[in-house]
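Just one chain follows, in the form predicted on its own, and it is written as structure tokens.
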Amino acid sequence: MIANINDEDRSRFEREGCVLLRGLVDREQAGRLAAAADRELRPYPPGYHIVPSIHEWNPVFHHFVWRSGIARAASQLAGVDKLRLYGADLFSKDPGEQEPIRWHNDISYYPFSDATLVSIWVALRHVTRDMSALCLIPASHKWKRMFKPHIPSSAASVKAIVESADFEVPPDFADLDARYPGAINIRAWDMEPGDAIAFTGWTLHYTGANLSKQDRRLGYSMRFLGDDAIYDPRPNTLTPAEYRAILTPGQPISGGWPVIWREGGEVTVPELMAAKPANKYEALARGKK
């Protein structure tokens, strides 16, 4: 069951580009999420890990991503009446993890070269701010600037491949932060179960260490595109192979990414994967230029 979408979420986002959905996703679904999570979780070793489009082959979230509604809150925060599923990944940081995922915009991994591109990050047990909880900078989808991607260590397949990316690297707000209280204006909350940020592809954001010494932090990012996006197939982006082969440079995409919500009209659900790739990293990076 996934809570509605109101105005004032929505002017807050539209402002802000980013916004706190208490409640959206309800706890016991939450709570199914996190066990699954934890069973596909069991063969890596602590740290911090990705495990990227999760839902094409595990049923829990498979059926969460499709037929949960998330998809139609993510609409109505954009204000848009058709969305694509552009990518769905699982996040987890263990106890004293210390890696950061620097500040950074999503839009500068991806593609485009502009996007309705709303992103839903959904935590899975509780979050506080010590434990690795996201951070953004409000308005700052306002600027339109990209930033330098960054890629967790543990993803080594294509973080030299993407963070070759010619742009520039953001300030570190929490240190300006740290050293200047108040004067950089950061959002960040302590979330239970089933509560979510909605950010757009502009928005910068940020995850520190996980100072838990007992707590897993564990979250579930899907991101929804636009069709008015512009395809840029610049070198350096997350593109799978197969939709170079499909999408025209600088038109707006007609293809490629499935369409998961029509307003007033249905969708065709994918069928769940015969099993788990081999490594969904290595098969983004041969996809690069």
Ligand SMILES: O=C(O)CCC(=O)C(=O)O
Second form
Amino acid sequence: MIANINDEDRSRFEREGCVLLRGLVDREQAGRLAAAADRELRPYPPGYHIVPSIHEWNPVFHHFVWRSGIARAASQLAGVDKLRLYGADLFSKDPGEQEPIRWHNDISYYPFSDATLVSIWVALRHVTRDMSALCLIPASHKWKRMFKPHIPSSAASVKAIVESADFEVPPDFADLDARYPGAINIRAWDMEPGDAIAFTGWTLHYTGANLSKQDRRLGYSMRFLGDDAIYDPRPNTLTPAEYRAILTPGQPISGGWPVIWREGGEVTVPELMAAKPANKYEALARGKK
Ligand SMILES: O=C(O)CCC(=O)C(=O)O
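We have the form predicted on its own; now please give the form predicted together with the named molecule.
Then the entire complex follows, led off by the chain already shown.
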């Protein structure tokens, strides 16, 4: 079950570019997702792992993304009646893992110059600030600035494309916060399984080390895209070749990423893949130890 979005959630999302949604997903469902994530992560050594598109082959994530009503919650926040699924990533940080994901905003490495873009990051387990909670800079979406992307990946090819974008490197707000307590307005929350944070594609965010000695930090981020997204095939973004062929630079997108929510209408749910595609998504997963 997905909780309803209320007016206060909506106006905070609009005002601050991020909003905490306590209990958005019920605890049992979050527990099922966490167990499925642990099973998927079993072959990986301890570390910081990103598993993109797990919903394409894992039935628990497929059901959650396509049938739980989470896309409806995103549409209520954005105030739109149609959304596409841009992507969804599982982020896992094992106990003691120090690797941060540096401050970044997501639009900088998506092929859009502007877009209604709602990410919903769901805590699948308990998380605290010391356990690599998601940290955000409220109202940074209003700056409308592209920042240098960061992908904590050993995939040299992906890093080389995305991180060579010629955008400014944002300040290390976490370091500034430690050095000048109270000077920087950072939003970060302790969260229980099923709590979620929604944020826009322009909102700066970061996660730090997981200092827990025993608990894996598990977050699941789904990215929803409005039809107003203006296609901008900059060299430092990743767009599937088959989408590139049908999208027109400078125009709102008219196809490609699948429609996941249409108010009062049906959507076509893609079939679950029989198995995880060999090698296709390994590139972003990394293990250090
Ligand atoms: O959970 C993390 O470590 C990073 C999350 C993130 O950057 C995102 O959801 O866009």
